[in-house]
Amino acid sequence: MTQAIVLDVPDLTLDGLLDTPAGRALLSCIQCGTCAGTCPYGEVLRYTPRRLIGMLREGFIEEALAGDDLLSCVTCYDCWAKCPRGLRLTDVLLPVVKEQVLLRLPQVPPELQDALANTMRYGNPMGESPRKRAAWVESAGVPVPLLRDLGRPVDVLWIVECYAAYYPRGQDNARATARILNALGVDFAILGSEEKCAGECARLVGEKGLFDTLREQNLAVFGKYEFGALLTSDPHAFDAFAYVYPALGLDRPVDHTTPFVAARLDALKPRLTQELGYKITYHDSCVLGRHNHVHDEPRRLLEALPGVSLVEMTHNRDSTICCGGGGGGMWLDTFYKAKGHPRLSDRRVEEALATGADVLAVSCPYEVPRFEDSLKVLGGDDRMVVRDVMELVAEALAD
């Protein structure tokens, strides 16, 4: 499904970076500046990947570690996607540098600090009780079994993740996904209170210690049960399970709900009979789209829905505009505003509104609140709604 590479050095540090093949490859940077030119915050980011590599070569990297500039990197994978050398900028270079930035900051931005502290204490950035993680199941309207209650192996362990489990609009995604999995006859279960955040955004923002704790806890829980494959509703969790956890012992196939359901569209089509009548534009997420090249699958699902017309934004597929939420960006809006940075989700919503669509479809739980807030700020919430692809598919399902 993807051309990304398993991170074979999961415990990489800045001090040991150039002792690894992936680190040494960075020194082949030709200083073309593509990474700076393509970065959504390139006009405000002083230490672009090109400059960081140059500083590494000359031994001046301490200068880049002394401030908070690199918190403006939202790990959108655009520099990685467009690098002519294919250098692993987003998943190798930037996390190890940002880890040192965080360690040196006199004060971590409060909303980021709260999210990281909550994740450490409660296993989710909202600070919600783990006991409430499966509370949404009561309103699902279909069976959603807990793996610990089944007492048997399952084909699919569904990792719901934090925003879909706790955030009210994210729960719409969870309920919709549960309906679809039941309609397809998938043998699945969830972990409920045993599930914790996969930790990928913590890793990419530079909190490697928190990521290490979360992956150890998650792998311990996975080891308690028998299941055939992992399925997740969150592209960031997908990346963690597909590219980082394997080097740490995870040996199960991993999929995201959107391509998973798209692969079973023929079986689902006879049930998709409810006329929707929507004009939809689809936003390609940075992680699912640009990093994993999952572009056609969500569009196939949307085009299969009765009464739907699909229109494209100017920037689509690998040229998508980042929502600004990745790599900890969803916990740094106040920080960005104080610095006068443009709000990336506003840029994307302006482009979506220009299509004349009445629905902005997404496949990432971070994007729903970000785009809904931008619609309100821009005065477009009376013209467009934000819906996850799974919500739209479930709406078209006959009872």
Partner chain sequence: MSAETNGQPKIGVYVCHCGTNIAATVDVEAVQEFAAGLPGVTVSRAYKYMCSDPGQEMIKEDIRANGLERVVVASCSPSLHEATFRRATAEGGINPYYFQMVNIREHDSWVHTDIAEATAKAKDLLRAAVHRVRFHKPLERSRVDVNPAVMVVGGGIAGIHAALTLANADKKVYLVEREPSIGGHMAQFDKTFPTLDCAACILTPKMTEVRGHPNITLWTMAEVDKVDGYVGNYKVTVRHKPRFIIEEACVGCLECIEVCVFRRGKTPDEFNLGLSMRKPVYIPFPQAVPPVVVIDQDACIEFRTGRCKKTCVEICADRNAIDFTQTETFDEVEVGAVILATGFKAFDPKRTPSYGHGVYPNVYTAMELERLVNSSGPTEGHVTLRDGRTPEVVGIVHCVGSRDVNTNEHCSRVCCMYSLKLAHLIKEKTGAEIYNFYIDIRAPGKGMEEFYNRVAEEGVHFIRGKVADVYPEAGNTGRVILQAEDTLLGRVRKIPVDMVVLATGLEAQADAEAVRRTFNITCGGGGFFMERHPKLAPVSTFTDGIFLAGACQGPKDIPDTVAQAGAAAAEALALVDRGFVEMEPNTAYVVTEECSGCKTCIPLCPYTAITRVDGKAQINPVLCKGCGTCVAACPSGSIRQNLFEDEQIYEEILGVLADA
Second form
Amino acid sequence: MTQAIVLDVPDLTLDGLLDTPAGRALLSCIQCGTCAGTCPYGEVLRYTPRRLIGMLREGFIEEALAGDDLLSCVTCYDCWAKCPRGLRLTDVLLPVVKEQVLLRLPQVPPELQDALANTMRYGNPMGESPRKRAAWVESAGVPVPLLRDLGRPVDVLWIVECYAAYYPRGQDNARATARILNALGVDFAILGSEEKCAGECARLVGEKGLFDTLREQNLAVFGKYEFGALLTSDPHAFDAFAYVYPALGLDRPVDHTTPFVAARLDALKPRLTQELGYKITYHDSCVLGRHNHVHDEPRRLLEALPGVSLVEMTHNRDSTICCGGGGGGMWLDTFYKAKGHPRLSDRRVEEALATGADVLAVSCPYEVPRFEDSLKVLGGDDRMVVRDVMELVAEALAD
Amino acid sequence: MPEPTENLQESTANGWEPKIVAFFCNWCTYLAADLAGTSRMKYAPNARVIRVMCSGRVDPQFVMEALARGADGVLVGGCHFGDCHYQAGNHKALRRFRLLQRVLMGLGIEEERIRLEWISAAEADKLRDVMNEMVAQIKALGPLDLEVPAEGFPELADVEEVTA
Amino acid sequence: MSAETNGQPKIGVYVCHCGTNIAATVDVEAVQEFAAGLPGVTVSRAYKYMCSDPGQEMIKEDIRANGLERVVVASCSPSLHEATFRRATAEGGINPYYFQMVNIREHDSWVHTDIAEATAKAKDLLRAAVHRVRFHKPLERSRVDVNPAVMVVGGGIAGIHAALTLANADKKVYLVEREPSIGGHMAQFDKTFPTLDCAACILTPKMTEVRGHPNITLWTMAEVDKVDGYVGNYKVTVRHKPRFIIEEACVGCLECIEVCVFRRGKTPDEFNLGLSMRKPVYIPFPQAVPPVVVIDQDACIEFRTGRCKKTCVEICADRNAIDFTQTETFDEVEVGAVILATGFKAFDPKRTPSYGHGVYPNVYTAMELERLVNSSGPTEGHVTLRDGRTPEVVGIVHCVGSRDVNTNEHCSRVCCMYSLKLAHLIKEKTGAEIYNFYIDIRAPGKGMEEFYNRVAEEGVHFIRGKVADVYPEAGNTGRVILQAEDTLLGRVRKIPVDMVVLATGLEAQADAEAVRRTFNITCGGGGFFMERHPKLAPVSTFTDGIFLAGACQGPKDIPDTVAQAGAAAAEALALVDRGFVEMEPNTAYVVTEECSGCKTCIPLCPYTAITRVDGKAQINPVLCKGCGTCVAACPSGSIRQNLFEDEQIYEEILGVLADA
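The structure above corresponds to the form predicted on its own; please provide the structure of the form predicted in complex with the partner chain.
Now the complete complex, all chains and molecules, led by this one.
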């Protein structure tokens, strides 16, 4: 099983790619086509990793950098996970190629442009005010201290991240997480208005400059405080902190809320008493699931909830299907629609509906809006709802 | 990583390279080095290999002699436990090695300077890595410049008996 | 050349270019000139290939003409040519142990890039050898008798062929097989590529010949437990698992199976990979050798409850072949050599769950298909799906568990060809459309490419792309979709098929590591047993007298396996037929006057070669294997080791450090 590893050359560019060990390994590509065969956009993507490597090896890469084809890559780690040569396609090759694509693009799709500009200006892609980042706390119903106000070190610094902090359905996740952390007696705090997007999707869509700016700002804020570990609700932020920030100075352990709570299930279990009566199918997110192989933890949590039965979709665990939101896909829906691309979340929701489950459980804040949209489009919203695992755990939690 | 010494600062300036004497057993580590060769792996050229039939043949006095004669480090390579061509010569090598390490530390010699590794005939990559790692470690330590005590080194053979 | 040697032995030094293998990285001339200036060196030469006849002749001539008393050759690893140069030294007229070899190729020119550094290293190593060789002593090799019997471990086609070759040369052979029958994987195959001759037709006669051969003792359900001794004189302990049948008494009438209280089999039949069921008393397959039944202790009612009617015993009547009281037994035999032919394990596709084996009923492994296409198999040769339908579209997925860093990095060598064979057989039997999903078709060898062309002409599809996903077709059709990029067309294909065949690769046996330890040999890449030299000693191991045959050394097809088995038999024969081996004279000895009688050495010797006689240690040179552990441990320094004397090693240390 391919394992995610810390990026040792954080400032890698396409020019320097073949001078790194991971880059040189690309020369051993056997052109088997697994990457394209498994790619969720394999049928529409012209420059698949296989072709990119072939062109790179023979000096034709410039051809692939012209045009907007590679915007269809949603960095789902599917090619990375299955590559029989173990090539680092999603974490090394695609970001440096996409960076060059974005540089050459005469016009960035407006939706993506806005998201990137907003992230630059406000620290979140929605363009919300940084001051409102902790607005959800008022309705949390439990104490959610700001690290700035505490004036002392904490065990856990919780990075809520943009979608859980601002997006209404994301805030449900944030409030649920706050309840659970309180129930567990975790010594935690958040950064509130000091928190900014971790920048992982900016990096993976090819906007490395933006990522670098955010990373510097975030590391400066982290440096102001003392804390034992980072916790985040967003798998993309988890990846950024776990694999990209360390080479640039972050030296704290990082966890995602799902495995974090799962590891403390024994302490929580006596209080999980509310009967839910749900038939749940769990969607493994690309980043938390396929890239980090966190598959058992969410299932263990769900199975511990009273009155819950679990059913599996055809594509599960490392074979999961992408919701289409990663690597900038979150801000390219209009672009994909204009291109006539199928909606990836539709395919996923079709599989979920086929299980007969009434809850589609997720662990990534991107998935809630995407799957809820698809459920409406496919007419499944009367049969199935989308819930973050944290929401389900909090629902089962007695007061 | 150990702290750099004064010696180091002097010697890095004049292009000093550590000299390592390696005692490799005939059946595993020597063959691993052969395999590294046939596989055209590249590693630091600082070690000089002396072949013995078994790591159990390595008399601690050999190691002392090498250090006294100007080696900056000594590497002993044998078979993994259970793989010894002579059943358990490597176990005996380990026992002796631990004793030697204690004696050397008593003399103020850093423990990174002597190293015992189990490297099978198939582990050419491990051999390469150990070589490179050891050279880097000793480079960080600087030259040994061992002063032989006037009364000579303690006779290790005398203590052997106790542990045999 | 230096003329003066001050009473020291005259030393000749020879530095080999090895073409450019050494000379490209080591300044050979500089090393040669350096050697000329070393004390005692009276002849110093460099030559293109020292191991060649002219190179060896040069040494001999210098010994004769210049009165050389010691020889040093700086070239490759001693494991390659030490024997060559010792022989040349002896032929020149001096004791062969007046020779020392310096490894400046494997340990120097091949592993370094900087010429100055590599040359400096070569000089140090050479100086050490020149220092050392002055202290060499004349030694004699001792001879030890060789037991002429040979043990062959593993009764697949490799073991069978090796055993028969040796037995036909009138050598006693013990053939040890852990399954109830010999035959191995080949017995499960239907046809063999590329000639399509039936596997059973060519294998069965050889199996029968083993059974009837007066020189072969065949032990099935047996495994090697322990190996002691050394080349020419191995003591092997064999563990016999109980068959619960007295082999000599069973006539193979199979009536006991007929009357077993189980009306139908309930245990998955191993030989058919669980595609059929067998009873607790069974014969592995109709042509099994020995043609004797076996009782499965875990399934048999008598073993589970002790209250079976034992209809089997009843019908066996006065043949009395059934014995429920059998237990494990052991045999100890002495042999001069061992051939390991322990074979391979087929890759378990559960390790690549995305291919759906065990999830979708009509995803099969290639071995399962071998049984389905075989007329003595569970479907009598009808290629049918689990629901009895005949497949109309079949997909063959290449490289399952091969060429994949997530499973096995190696190419399993045989899957392309057996996939072509299965494609041909399935098409012949069903007329189905067949899609091969491949990365590269590897068809080297006699008749292989021709067979590939033939199968392509039969209309089998070839899609160049590794299957990336397997999932059920929508609408409960029972089909699954194979999804792959057709890399030649540059488009993703999604092909619904009725049947999937996974071309699973070949892996080292699960217990290869344990076997390796038992026989004191080495495993290389992928866990396969490592040969002594990949080109020049492909069936030998680093342990003298232990040879390799077949897929235990690496994936190979039947022709290569048989060829290698023949080679292993020939090597073993060359060893045992000579009747003796010469032992390296590197034994330890005691200088009695200096021994204090402290007994430190006695428990250290793994061979109990050291005893105390008259208060002093004494080493039996026949038992001593020359590890030197006692030498290093002797407090009074009274134990010495031939070829590894303390002063020789101290001289080497001085030699490599003379510059330090």
